[in-house]
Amino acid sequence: MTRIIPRVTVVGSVNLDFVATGARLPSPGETVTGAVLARYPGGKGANQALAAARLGAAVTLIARVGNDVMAGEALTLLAGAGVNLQHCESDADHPTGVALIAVNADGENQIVVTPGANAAFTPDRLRDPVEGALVCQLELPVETVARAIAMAKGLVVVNLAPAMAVPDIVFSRADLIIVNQTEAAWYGERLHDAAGLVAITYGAKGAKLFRGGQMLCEAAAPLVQAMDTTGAGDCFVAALTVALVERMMLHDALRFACAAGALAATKAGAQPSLPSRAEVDALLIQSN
């Protein structure tokens, strides 16, 4: 049987990540030394686009980067994976977005983002067609996210991260909303008033899928040795989108997404850690 090749359009952020890995994370006002610095392509939109491509989707990224040396570095892995970057425009007035990330020995992280060109991606600049399934996050202006949702004709997936106030169209039009447990607490009952599915992730404990406040299914995350959780949530978003477009049963789709997210935590860097379809399938067989 021929597998459906999902078509996914990601409207989202592109960053260059500066990652400092050390023994522990600092407390407020504290300086921690002895860390090792690395640079990786990142941004939630770019992460989700690359993850979907590595899982077998045909992906288009609609985004903005600066007219600077960091832009090429931020897009290099996407280009290598065959993501369509025709609609990733250069902004002469704003720099490429940057994320400053601290990671401890257990893979937990703290992140500060300077959005740069992402924040300048205003709704009037969204002129390109949204084909196939749409994936959005909240590292762009919410007005731009709302316009992308209004333009979409297929499956609409919204990762409500970072948590912030969003327009009603997100809850009325999204077919799938994805949040982690911290974001779920921030949105509260409004999540369960949404018209579509709601997935809540719980880190190493897995994820649950709801509709109208009723849990439909849950899945455990496979046991792995975590190195860096940066990008694991974005990988989950992409994997669940791909699985639903492929018409997997809901429980199978959730298991697939949990396995993909778990694998993304086993390597350093948001994008270098994103797994292939074969790696996810192998982990699912092993965990059975």
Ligand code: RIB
The other form holds:
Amino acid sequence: MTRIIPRVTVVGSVNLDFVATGARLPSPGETVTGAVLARYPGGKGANQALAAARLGAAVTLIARVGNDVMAGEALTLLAGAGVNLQHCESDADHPTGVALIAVNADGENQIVVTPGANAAFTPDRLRDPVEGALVCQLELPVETVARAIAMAKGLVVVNLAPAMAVPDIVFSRADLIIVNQTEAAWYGERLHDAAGLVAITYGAKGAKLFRGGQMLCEAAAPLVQAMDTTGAGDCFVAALTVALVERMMLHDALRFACAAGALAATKAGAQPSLPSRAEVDALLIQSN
Ligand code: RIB
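Compare with the form predicted on its own: the form predicted in complex with this ligand:
Up next: the whole complex, starting with the chain shown before.
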């Protein structure tokens, strides 16, 4: 059977991640030493774009980076995976976004983002067409996210991360909202009013899908050895989008997204860890 190639446009952030991996995360005011430093391409938008491409979608990323050396490094894996970067513009006045990430021995993280060019992506700069399914997150100004949603003609997926106040169009127009359990607690009852589906992720425990506050289905995450959970949520977002565009049944789509997210936690770095379609399919067969 020939598989439909999903078309996905991500309007989102690009960061370069500076990752310090050590035994444990610092408490406020504490210094923890002995960590090892690495740098990886990241940013929720870029991660979701790359994840969707590795899962078989034709992906366009609409984003802004600085006119600096970090931009090339941040975009390198996207270019290698064939993501369309024609609408990824260079900003002469702001640096490429940077994320400072601490990872502990269990793969848990703490992230501080300096958004740079992402924050300067104002709605007036969004002129390119949104083709196919739209995926966006909240590392751009919310006004830009709202404009992208208003421009979209296909499936609209919004990852409400990091949690912040958003305009009503997000809840009225999104076909799918995705949050983790912390973000779900932040949005509270408002998620029940969403017109479309709401997916809530629970880390290693899996995910649940809701509509109008009623649970439709749930899926467990396959058991994996977590090394670095950075990007696992982004991989889940991309995988659930691809699965829905491919018209998988809801429970199969949720299982597929949980498996993809689990695999993304097994390697270091947000983008190097994003799995291929074949890797996700193999894990699903193995965990059946
Ligand atoms: O979701 C993970 C991402 O959040 C990291 O890659 C980092 O850049 C931050 O944006």
